[in-house]
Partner chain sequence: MAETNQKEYKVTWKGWLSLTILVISLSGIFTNANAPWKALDFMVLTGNFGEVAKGIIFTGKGGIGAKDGFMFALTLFPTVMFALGCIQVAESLGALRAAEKIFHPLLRPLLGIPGVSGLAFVSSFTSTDVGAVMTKELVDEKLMTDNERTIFAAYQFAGSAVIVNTFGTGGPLLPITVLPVGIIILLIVIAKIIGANMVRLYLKWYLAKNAVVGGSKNG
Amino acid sequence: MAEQSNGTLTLQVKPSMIDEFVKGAKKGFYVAVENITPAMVLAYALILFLNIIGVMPILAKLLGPIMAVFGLPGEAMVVLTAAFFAKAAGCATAATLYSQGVITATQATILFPACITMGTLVGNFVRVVMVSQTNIKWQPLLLCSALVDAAVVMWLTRFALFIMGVS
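Now supply the structure block for this chain alone, in the form predicted alone.
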């Protein structure tokens, strides 16, 4: 493709399919290294820390009745807490709990949309609400709306799985 600017003729060569593939692969690698891997390490460390200090069984007992509404064990609250800070951390926490046998694949499926819905809530809240100087009386409502969204999507996912015969 030829392009003329300032009286000179420049030639732009369309990148080859292999160049585009390598460019995409590099981008995917950097996403994995910079975003997903730290979240997985955070999730693993969080669960390990909670197990070492003995908080996980307490969470399971205290939050079990609340999480049972969504068909989840009490330990699943750790997933939502991690998702509160980063989507990838919530998903990685769910994967870790699944690999440890704490939650089932169905329960991980129920948790996934909630991680996406409320993921990175703290960062986004600071980035958008605090920076835009939203009236302070509306800030708790804005924060809670994401939590309500997560609860609704967990219930809807559970209902959809029930309709599909997955339990």
The other form holds:
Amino acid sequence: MAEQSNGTLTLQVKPSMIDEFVKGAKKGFYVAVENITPAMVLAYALILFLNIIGVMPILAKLLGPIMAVFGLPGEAMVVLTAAFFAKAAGCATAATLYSQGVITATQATILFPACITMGTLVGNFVRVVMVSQTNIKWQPLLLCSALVDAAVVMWLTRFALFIMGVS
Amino acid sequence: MAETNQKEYKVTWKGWLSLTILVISLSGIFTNANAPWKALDFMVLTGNFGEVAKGIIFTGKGGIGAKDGFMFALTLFPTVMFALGCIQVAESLGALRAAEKIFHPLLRPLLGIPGVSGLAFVSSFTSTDVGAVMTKELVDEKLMTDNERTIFAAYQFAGSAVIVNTFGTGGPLLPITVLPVGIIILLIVIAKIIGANMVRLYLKWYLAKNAVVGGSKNG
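Can you give me the structure for the form predicted in complex with its partner chain, which would complement the form predicted alone we have just seen?
Shown next: the complete complex, the earlier chain at its head.
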């Protein structure tokens, strides 16, 4: 972008705050176009599909007892599964379930940090663990620790909700 | 990318001010304030859409499937754009450098990693890749050991680029969450630190166990 003139005068123009804001907002626009919108379209269509074929009640029954540990209904497992593949998909799925009244706003709040914590796990494994060249011996350990973190953050959020008297 | 020149960097008052404002803005403490300073709050400034009919914004009512998903995604554009714009400005004013000053002395007790990793630590709040590359370089320059890298990678891996991702990919949940978004970020960071410490303890236990049998070698 910045023209590097190898002439006599090199103007070092520091980008102004307005330039920086515009740059960031533009980045946000592309995140919305490239990550959020496709994920929302997928999530809404997928949940509709699962609803029509009648899988949701079965999931709720099967996984109910496990998810109850985190104060969530069984259907919330769909959110975490989606998040594993992509953060945006997990969050979009949670928003969909909320809009359908399957989960409450409080339950969506519990899922929110978990989606971010354990989201896009495989992609980030490459970007963090491989790039930093972490000892290969401990790499499976790191994968597990991310999942444990997600469980921890759900309990932390429940605790925070309890403290702030929201639940 | 990632120049690891850990040279003294002067943190200006702008850096401190922008960090303070960013934290206040995201913490949500002024969301319900009835005073001019509520203008500092992120959610207040994000605002609301106008209503087409009573209680119904332009996305309409009763939509389902992919079309409804698309309409909902449209409502998130302003939030994400505004958030990333603000974060970019705060970063350019030196908010990250100021945060580094705060975290530098805390990293050893908190994560068992050296203070020089402060810049990588704060960079990992807004970028997945910069932190990872810096971490590799810290080890290459012998400023960090292999085991410390494993602990640090455990911290960065879960919930990577937490601030940008919470506002970006977490966009769909921002209008729904009942906790201020600053609290959500804080909880994630706490969970990251807990997770990294579990790895730290495991490594410590493993080394202690194997030291008895024979020399533990460090890959």
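Values in this document were obtained by computation on a predicted structure and should not be read as measured data. Numbering follows the first chain given and starts at 1. Take the two forms, find the largest set of C-alpha atoms that superpose within 1.5 Å, and that set is the rigid core.
C-alpha of residue 20: shift of 2 angstroms or more between these two forms, rigid core aligned?
Yes, the C-alpha moves 2 Å or more.
For residue 143, is the C-alpha shift between these two forms 2 Å or more after core superposition?
For residue 143, whose C-alpha is compared between these two forms after core superposition, the shift is 2 Å or more.
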